[in-house]
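Here's a solo chain for you in structure tokens, the form predicted alone.
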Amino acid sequence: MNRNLQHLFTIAQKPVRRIIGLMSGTSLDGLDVALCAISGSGMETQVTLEHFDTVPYPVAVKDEIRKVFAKDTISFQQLCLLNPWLANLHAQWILECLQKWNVTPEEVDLIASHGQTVYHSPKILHRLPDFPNATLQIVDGDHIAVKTGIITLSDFRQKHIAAGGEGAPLALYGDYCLFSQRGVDRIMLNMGGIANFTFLPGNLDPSGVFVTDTGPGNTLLDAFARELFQVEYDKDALFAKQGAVNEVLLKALKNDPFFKEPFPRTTGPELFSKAYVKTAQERSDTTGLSPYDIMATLTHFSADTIADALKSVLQEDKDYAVYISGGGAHNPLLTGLITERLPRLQLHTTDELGIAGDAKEAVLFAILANEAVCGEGINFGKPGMPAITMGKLSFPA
């Protein structure tokens, strides 16, 4: 047998697998790296989070990104050079990481890869009837597997749309695994660029697991606390705090048939992006309202379209505990206008749970990754929700 499958089978085998999972998200903020111990599969995964960091992008490196991030046209010079770049860049900060938590490669057993997305194209975006759902991440996992030395899994989204999914949200596989508890329904609420939430029945029956994106979270916010504030985001909503919503731009930025969509559905930065906002402002006619409005606006914006799709699932006679991640969790005014949309919802974060918010994403890519050597895959029994494991397997050489 082959070595490499040698030592794999082995992994499989172990009690305990120590897995790095790392993300990187449409914000372009940086890497999050997540190192845990994880035992089990399925429901019976049990995952302890050694250390965690974030490693800032360099403002270098989201340009570089931004030349070829949701853009219908760009530089394929750029985007070919760019998926070995930044796998080099991660495997680099990976073993940076290792060095600070005093673990070496060796004591490391799998590297569960997102990559970064460039473009998401499902059909309710793109419309074009004899092509599929479509998404692509890169940073190539062999070049982080080189690198490190450490088996790595990369490139989940693909096996997702292969199977009929639109390639997201895959939280809800680690999600369902991790975060059910029988007798609590539960709403995992991640507000990352793009918010999406997974609803998990507190019966346990995959059948009533439900996720769906919703629209806009940080997305806009962040790219107007950019072009109006030369900033990264908007922190603490200081900017958004000192204006006032503008309800009839805030109703033109809803008028999009993406929120007539069937759940669930998927979106991203190459619908909600500048343009989308300039476009409803010109409808509107509100061109000339001040930075502070926009960034209010924009924040109600976000905290309507999760109100709203919250509403329309969930049960009013009904209890739920609701669990927030992702940089929107720390946007007091965003978090603020979701509570007084539902009052009856209380949100918590998954600190809470044992996992700290800004760890979540990569610590699920994680959970993806033993699934993928370990696990059965779990039956949801709904279209768009396939019953797979996901990943590519990338060996040291």
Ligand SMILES: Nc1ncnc2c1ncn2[C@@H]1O[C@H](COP(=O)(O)OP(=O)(O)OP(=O)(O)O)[C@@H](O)[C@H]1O
Contents of the next structure:
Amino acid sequence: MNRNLQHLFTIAQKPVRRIIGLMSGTSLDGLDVALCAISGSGMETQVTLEHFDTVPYPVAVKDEIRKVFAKDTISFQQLCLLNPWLANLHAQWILECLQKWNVTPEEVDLIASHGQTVYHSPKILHRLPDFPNATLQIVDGDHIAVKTGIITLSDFRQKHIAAGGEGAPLALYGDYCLFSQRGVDRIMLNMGGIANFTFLPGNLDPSGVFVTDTGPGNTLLDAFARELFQVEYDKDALFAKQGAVNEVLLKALKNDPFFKEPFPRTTGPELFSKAYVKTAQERSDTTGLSPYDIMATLTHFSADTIADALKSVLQEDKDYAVYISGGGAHNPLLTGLITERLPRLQLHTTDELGIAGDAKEAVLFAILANEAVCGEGINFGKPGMPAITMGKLSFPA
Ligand SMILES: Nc1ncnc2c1ncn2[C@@H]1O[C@H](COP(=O)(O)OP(=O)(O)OP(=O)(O)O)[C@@H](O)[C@H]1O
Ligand SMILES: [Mg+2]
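Beyond the form predicted alone, can we have the form predicted in complex with the named molecule?
Let's see the whole complex now, leading with the same chain.
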């Protein structure tokens, strides 16, 4: 047997696997690196988060990614160069994290690399009847595997599309394995660049699990914080809190076919862009708003569309525990508005379930890698969506 396969075979049989989960989302804030100790698989999965760090993307790196990110027309050379360049950077940052944590690469079994999304294009966004759902993540796994010496799984989303999905959100697989609890209906709400939630029924019936993107999380807040205030994000909603919501613009923002599509649906900054907001401003004759009012209105836009999507799965007479994660969980205006709109929700953070909210998405990819190596694939009983495991294998040699 090939020695790499032999090694993988051994890893699959270990009682506990140490897996690094990587996530770098649409916010381009940095690379989340989560070292997890994982035992079992499927509903028996147990995770201990041993170490976690976010390596902030240097401004120069963000600038290089933004040359292609969510853009219709790009330099092909730039895309081609970014693929190994960013992979080498990710590999270097992984090695630096390991050194800091006093862990050697030999002590790590697998890396689960999400890669950097550069374009997300489900049918509901491109609307070209002859083309399928599509999404593109760069950061090739071979480069990470060779540079770190660790077997790497990457490019998780293509299998989901091949099997009938939109390639996102993938959170349901890990959410279901890790956070489902018999007798309790739970909602896992992640507010990254885009916001999404997973509904986990207390009867543990996989066909009752529901996941969808809701629309913008932080993506518009970040774009306008950069444009209007020359900062990377509206820390603690300091700008938005100084403004007032403009109801006319808010209504125009909500008036998009995306919000009328049936659930589940996915989206990205390809739709929720500065151009989206500027068009809504022109349509509603609200181009003269103060920067603070724009930030306030955009925060309401995220909160309202998150709350509206949640309402669509909640029963009115029930109380729900919602576990929030992602950078938006640190935005007090955003979380406050969601609570105001859904008073029967109790907002908790995933920290209370043992996984820090900032680390959750990276941990979920470590779980996907664990499933690929020793799970059986979960069938969520959705029409046209078979049981799958995800991730492509890259061997170090
Ligand atoms: N203290 C804070 N106040 C307001 N916003 C914050 C705060 N901390 C983080 N954020 C927001 O969170 C964003 C980063 O969130 P996160 O890393 O979860 O998103 P992401 O990288 O896009 O991942 P995903 O793929 O899950 O969307 C930042 O860009 C910022 O907008
Ligand atoms: Mg991030």
